[in-house]
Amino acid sequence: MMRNIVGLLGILLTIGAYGCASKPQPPVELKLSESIQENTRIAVAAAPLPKVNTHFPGAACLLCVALAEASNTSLTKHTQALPQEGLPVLKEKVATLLRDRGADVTVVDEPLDVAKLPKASRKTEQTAKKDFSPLRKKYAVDKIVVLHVAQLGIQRDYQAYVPVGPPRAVLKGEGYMVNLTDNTYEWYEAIDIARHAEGSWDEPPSFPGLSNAYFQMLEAGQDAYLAPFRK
């Protein structure tokens, strides 16, 4: 449990400081006529996905995260044997969009550890800042669509050891197109879908409010990132 709760905040703490020392991106819209044409080259690739669990943010030192997992012992069990569902194949549903539009689409089979590729050289507000261009000889493309969940399961708001708010089904992340000859970005958009319980929400071991929740924050989640290629 100790180790469990020193790896934690060690996450925690490096979240905060990477949170603290860069900007956020700025959203891009997807121009899809200009982006996407007959014949346009797009590999569509997804991060690896995260695992189904809880998260309290707030609880920063290690008193307020073993008391916090203490409490919070039987939702995190239902939590953890949630599916990903839909998920998994969304690749898959962004490739037939582009395909209905012309695109000739080539679907990265593997995770794309987004991490490992080496920083951009020119720093603007639209450019990735890591450079995707190795990318475009590997794959014969001209485009790339990247789909990154970096959260999902439920949240519960901590402020020290004290909870400040009932338990939400979240996903955060984030969706972007990369144009591989300038590296620079021709969609860009964050997601971060919350939704709450519908009436009581600690109704263990099942959590039915908290479940249904989760299922209707995945629909979303998945359709935020879909809803761009749509248009």
Contents of the next structure:
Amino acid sequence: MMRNIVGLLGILLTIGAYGCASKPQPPVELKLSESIQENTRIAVAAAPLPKVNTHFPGAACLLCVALAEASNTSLTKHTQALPQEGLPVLKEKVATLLRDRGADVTVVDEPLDVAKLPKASRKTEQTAKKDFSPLRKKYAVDKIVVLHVAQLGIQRDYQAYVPVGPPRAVLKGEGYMVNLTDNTYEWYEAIDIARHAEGSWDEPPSFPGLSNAYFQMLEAGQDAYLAPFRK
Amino acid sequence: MPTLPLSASNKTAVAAAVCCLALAAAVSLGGCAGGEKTLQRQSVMEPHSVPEDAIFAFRINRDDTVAFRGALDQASAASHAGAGMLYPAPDPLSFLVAVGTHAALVSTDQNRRLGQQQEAANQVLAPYRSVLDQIGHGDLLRAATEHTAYPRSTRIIEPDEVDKASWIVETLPVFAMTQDQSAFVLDNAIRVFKPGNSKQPAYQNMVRVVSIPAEGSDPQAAWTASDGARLKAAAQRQFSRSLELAIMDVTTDLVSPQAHKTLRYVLGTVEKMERGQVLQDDCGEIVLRTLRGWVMSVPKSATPDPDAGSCISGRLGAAQ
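Condition change, the form predicted alone to the form predicted in complex with its partner chain:
Once more the chain from above appears, this time first in line as the rest of the complex follows.
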């Protein structure tokens, strides 16, 4: 009887976990000449930047996490000291590119916490998940570009207790433009940049190979956010 | 030695700590730490400590063969997670052995995959093999000493020659051709020994020289024309420049007042990046100190600088 209840709970948990996983947003290509015209009122905002840190996906159990963290303390200490170089001024770079096309640009100084926005009722795949429309009045704009970096630092994949590859520098996030009149994406792109160290990576305490990969990844990440506005 | 009585919770904590340590050891023994170390700059020399009348003796390698390989973009190569593994755990020891075995299997798989990728990358050299086989280490050294002006006297010595008066310079060049066949990257591992001390190098470093991409739409035809004259000349030029930069790094206080920055350059038809400090920026070339301390020369643009010839002559004149 007890075994049946445990089994049933397991099945329910599995279904729940899969059921809650949201469908990834498909990309929306930015049609620059249509979206950005002379005097288009547009805001550029950035979500709060994450702390530069190490990540060990796949180390799933408590002991696995403890072991992964314990065996990478030197790497974590070094990673946490790496700068976010360039990312804090990324929105200004986007704003410059938009101004070059004649747009009337407002750079939002404070970090935009998208999680605090109300949830939108999605009508199509192109409708934003959050309701950005209150920002139209707040910033006196018709569109908003949001730059969101979700993960920044060094990632090492694990299978339980065992690392299954060398660590790599990783930037994950998304960039999008929302039309505030109908809350639809005019641009949506998931950003996922990774760079490995050239040669060996295990060079404590300064990890020059991985640090080089980190800075390459930072540049490539910024390129990925800026590229749609450079066409 | 007095021992402290342990409470039940303390015993659990100690057992967990011992288990963690044993697990860490098992994973480490599996060899997943990342293989052979990459060379970093090491020097026990004071800047400007090489006397003006010093002689640098470039030693020819016993094996005259020069290594060429296909360039492998390891920095952006994807890593693949292997299959998962269930750990049989009838007892703690079996569990640790299982974790160690898993780590060893993962490590072996990674090395095998890297080997396969390098083998595939080397296929790019097939049309050039007959030309590459003609390039010897001795030839590169002779060309480097004939056509380059160094701030000190130089000579070439045979593999077994004993010279206790000169600063001995050992070089191990490895050329890599890009997969688009348009450019070469030379990694020259260099060791310098003080006179009379052939055991411990006073300086060791890597000097990397990136070539300007070959012009035209058919790089293979360009490299192999006239029995590979252009390829041989390019290899000699890169090798000479690497020696020149190494000697400059040994004899001068090669430091940069500039902050670290991420420099972009062209490797063949691909844009690459390197973090470092710019040491020189002239004659169509940028020289930088990388985070590993390497000296690296990259072309400033994909096309040759028309003024580079006179610029280099001026630089040589200043060095003499």
